[in-house]
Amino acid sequence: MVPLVLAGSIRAQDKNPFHGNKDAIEAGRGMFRIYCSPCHGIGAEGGRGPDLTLGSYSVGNEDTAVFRVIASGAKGTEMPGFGERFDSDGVWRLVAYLRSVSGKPAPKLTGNRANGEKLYWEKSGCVACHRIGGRGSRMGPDLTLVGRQRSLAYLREALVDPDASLTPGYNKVTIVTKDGSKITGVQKGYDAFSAQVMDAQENYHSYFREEVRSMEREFKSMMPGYGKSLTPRELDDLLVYLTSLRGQGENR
């Protein structure tokens, strides 16, 4: 097989040159822990990022996959190439690793998942901030993708406690005008001098500081907490009907 250039002098072949090599794999921790740990888990099992331990990944499961991903990123995710940053030794001794930690079974839920959409649909008021497949709010995250892009132990989180591990981007603004009114919103830019906002019903404000009374912003998400508005039942069918969300035409 032909090497592939990726960036730089990165290279992709078809076979992993350190594949069980244990001292490749104590540096592919290392490097992981540093650069990868902020959002897939101090040790791959998942945050805002996905379980990298289960050894199956949407980008395809092949060595040079993994390679590939790693050094160019994932195209519509917040996933970056660390091709700028690690020669190809380097890309590869994180794959070592994520090999050596691979092979979990995936996570048994005992949900069910069309009592999940409905709760999501209807209930849970869901739709009122996020959208599946162009449905729905554009004031939260587009969930279209969240089930490969999110671990279940991040959604089961951010259900019940939001602001605990908030998507970057997504801070609470409220911005009093020189009239007395309040406009409340997710960030969609902040500075010294000035704040752009999208409200609950998708309007878009933008102001200089000068031009209001106050604006505040909040490291806290506008997304309710659901641990006491749903049971625990009712979680766990939500929770199922998020993971299964993974942008293959199964979503309403």
Given for the second form:
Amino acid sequence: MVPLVLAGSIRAQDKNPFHGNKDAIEAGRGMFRIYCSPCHGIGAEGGRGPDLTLGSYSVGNEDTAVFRVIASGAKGTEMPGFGERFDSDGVWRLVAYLRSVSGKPAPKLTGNRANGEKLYWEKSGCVACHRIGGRGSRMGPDLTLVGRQRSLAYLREALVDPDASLTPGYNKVTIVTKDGSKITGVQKGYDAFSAQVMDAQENYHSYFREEVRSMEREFKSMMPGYGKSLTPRELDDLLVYLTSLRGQGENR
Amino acid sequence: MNRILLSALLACAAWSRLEAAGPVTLKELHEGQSDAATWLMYGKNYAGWRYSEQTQIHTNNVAGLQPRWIYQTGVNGKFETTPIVRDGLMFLTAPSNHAYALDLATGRPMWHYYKPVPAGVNLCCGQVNRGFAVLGDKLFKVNLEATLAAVDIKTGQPVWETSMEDPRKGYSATSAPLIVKDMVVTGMAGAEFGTRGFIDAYDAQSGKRRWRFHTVAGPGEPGVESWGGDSWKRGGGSTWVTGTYDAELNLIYWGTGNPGPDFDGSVRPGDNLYTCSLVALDADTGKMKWHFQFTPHDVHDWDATSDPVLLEMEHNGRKVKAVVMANRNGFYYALDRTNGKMLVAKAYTQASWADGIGADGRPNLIAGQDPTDTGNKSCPSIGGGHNWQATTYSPATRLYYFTSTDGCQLYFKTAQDYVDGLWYQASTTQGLAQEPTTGSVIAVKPASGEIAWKFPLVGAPTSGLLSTAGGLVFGGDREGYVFALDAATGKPLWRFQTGGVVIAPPITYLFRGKQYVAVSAGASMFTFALP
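Requested next: the structure of the form predicted together with the partner chain (the form predicted alone having been shown above).
Next comes the full complex, this chain leading.
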């Protein structure tokens, strides 16, 4: 019920009543640290979620667009709506805070997109686990929108040190059955009583704990690090390609 | 027989029994423990045991427990309610100021209470509610906008509603009230918004306030010296979980929450009395008889809001009237409930901030554990240790059961100006990617604090617990399971996947001579019985 009310009030008001208001910015900063920093970084510099200090957002740069995404979420991404948590003033305070920290120049990335694309689909083996525009495997996160979803710094870290920040739901689970066979896959479900995994062949498996010899979850990525297998130049090329993936035209 | 006619007759039968039972008396409330048919208050009895003497469901047959009916409310949000059950009906509260009376035979609703939540109510943790209290012909619940409401038990219609404080200043209310004599005693919420906490008692008939105890000492009150400057004005110390009551000592026991702002202690130098404490209040006047502060000058949001459980135990060869609490700071405590003196304190999970608790009850602090601007690791995490989820004591096993989040977090501190009614937490926490927190159900021997067993959960626990004379402990988890463990060993004996997170504590009651277990999961109420 609350989000509907919010959806109504956003149309009525297209300007941030707290723009530049010091108290509101401070309150917004407090809220940001609590609700937003786990994905967007403690100072909005980006993490698993995009860098919000650049002042340019994939959802639109107007205050109303930013408001809408905070209240209702960004479709097709992991960004949830916070309309049930905050009233419209609260959302506007967050917008005021974001405006106060935005305007940082976008990081310059030199690299060759065409080389990066080739690396992705051929040499690197990314396609064995990831998927872009309906092509590839479902073992790892779908990368169709990854240029919108992740900051550059996060993507670089993910390529070099995949364990540093694991995408939720992609833990590695290993099950050893009573006859000794070992099943390794990504976590679909894991609880006190059972586990559900998808293996590299995209088969689903489900077991109760009492049916198997062991069941273990590791907070480790199944992805290898590419810091050594790719040259710094190749990494840049791959990053240019990945940051260009914004959900349009990736239909190969 | 025609099914509609049958259900009408069944409904009438249930209804007429309620008529026949008459108003809920104080005597009935005080004898609630020995009546296995009912569940009349938050903690089942005034001692907060959440223990049923019912034995129909026991360790050897619990595996056959089956769902009997499910009531889907369709209300969004987290369900934290402990229902009231009496004579054919179940009274449950739901998020966002909803409440229901359900027929125990079918789960069909008899009435629905709803009061829209006004705009501008600030809540840290969702539009939750933890249950009704009952006395006479009225049910009592708090509404989110910091009001206490009485409703007609027959119809769900409002009888009176009293405003406790201004919700625009950050005050709210979520806990189940406690009936003491002819009063409704209740806490408040809002320590994350620069409020000043209190425990209130209201006349059950009129809704007029009898007394208020401020959990943050103000001018002229002992303890105000533990707050630098005027920081007491925004001192927090909310009281968002129901307390317990010892009629013989005439004392109400209630836990208090974190000081505000949560993570920046520099603006509130001192111990910050009476936050993160257990207070014992004279039931007639609300005057404090004693207090025990678990975490002086807390900077980790370690509320002391776990149910204070009253039990008798041996200590140094003598029988002691004790109050026990698994505190959010990672330590289990037993206190003498006549005077607040500490009897035992023992860590039950990793607690990096203190090297034990001194004989005077103060923690032996370890340096370097406070939040910093760039984040500092400390254990337990913000949620504990044991948080608010209902605990249980079984006099049969003589064990005290509670859940625990096991792990550490990064704690951040930010300087933050106070703005009326807005978040005043002065930063946040973050999990450690390589050290995810896990959870457990823990059984502790009350007199020693020694752990009897642990049942591992894969993440932070969500639900409260129930113990029964059938040798069982019931609980639930974030992943949607309701489960039964062997109370003596922690061995899992039964589980059911509800499809929704289990946050509420299970309860049990008798209906038409048969034992039921009931618990909210997702947005629904589930009941279970043997075939």
